[in-house]
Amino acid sequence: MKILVTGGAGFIGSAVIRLAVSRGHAVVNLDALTYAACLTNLTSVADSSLYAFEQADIRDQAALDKVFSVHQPDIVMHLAAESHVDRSIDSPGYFIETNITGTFNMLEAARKYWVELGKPENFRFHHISTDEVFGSLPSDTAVLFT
């Protein structure tokens, strides 16, 4: 089983990719350098058969279709975005681009792919978002639990 996991570099990314190469996974991780990523997070892996990286981003669906024919993954783990609520506010337009727009491309990108397939029914697309798609939660929290 191969994994495809963008936003790999990621804090929560790399993680996803250590854990999967020590469980045998293979995976191909696919991130655009930004902001966020730590390439040093993923040294433990980086020698490992197991493990490939592609520098890419969700936004250009020619690098997309690429990676997808290259690779050809069995399961995708969507966690690239814009991150930070805060950076959403000085500069929307990049959290559009890439968290609406790219989400959009990778979604395409895995369809076409799908199809090309024969749409199998083992392959799966994951969406990993942030709890703050929820908002804020209230202050008094035993609202949660009634």
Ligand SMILES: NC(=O)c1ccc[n+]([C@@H]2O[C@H](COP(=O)([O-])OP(=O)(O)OC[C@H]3O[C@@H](n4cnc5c(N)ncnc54)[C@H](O)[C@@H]3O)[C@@H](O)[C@H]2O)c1
Contents of the next structure:
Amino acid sequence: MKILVTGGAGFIGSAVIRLAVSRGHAVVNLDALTYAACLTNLTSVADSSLYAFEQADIRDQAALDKVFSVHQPDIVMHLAAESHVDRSIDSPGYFIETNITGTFNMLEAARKYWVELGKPENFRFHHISTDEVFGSLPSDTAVLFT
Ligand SMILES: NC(=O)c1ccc[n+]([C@@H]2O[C@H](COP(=O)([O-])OP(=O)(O)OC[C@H]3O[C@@H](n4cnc5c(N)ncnc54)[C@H](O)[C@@H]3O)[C@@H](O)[C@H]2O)c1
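The structure above corresponds to the form predicted alone; please provide the structure of the form predicted together with this ligand.
Up next: the whole complex, starting with the chain shown before.
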């Protein structure tokens, strides 16, 4: 199986890639290498024949279309994001561009690619987000299961 991981040079993405490669999956890492990236975290897989790196920005639709076309992934795991909350207060525009428009670009690229492939049932687009989307949890977590 080939997995396209966005934000694979980030904190969580790099761990996902190391695990996926160790389990025998081919991985394409699409990352713009912003201030949050750390390629050193991928040293252990950098020379693997299962690993490929594409420096690309999810704000660039044409670049995304090209990565899908060249690498033909079976699954997408989308982790590329502006993730540092403090920065969203000083520079909210970057968060809108990457987290909202960039994610929309990824969905559009994946949809086009999926349609071209004949809409395979097993194709998946996994968007990694945050529990903050659901709001605060109740103090008594037992209520979640009643
Ligand atoms: N780390 C946490 O504790 C945590 C908790 C909850 C949710 N999340 C979410 O999980 C996801 C990944 O988090 P993380 O901690 O690995 O983030 P991170 O900041 O460590 O890494 C983000 C990666 O995305 C890349 N990136 C940023 N903008 C990009 C762009 N425009 N195009 C392409 N690549 C770009 C960066 O270069 C970096 O490698 C994010 O959506 C984050 O909000 C993280």
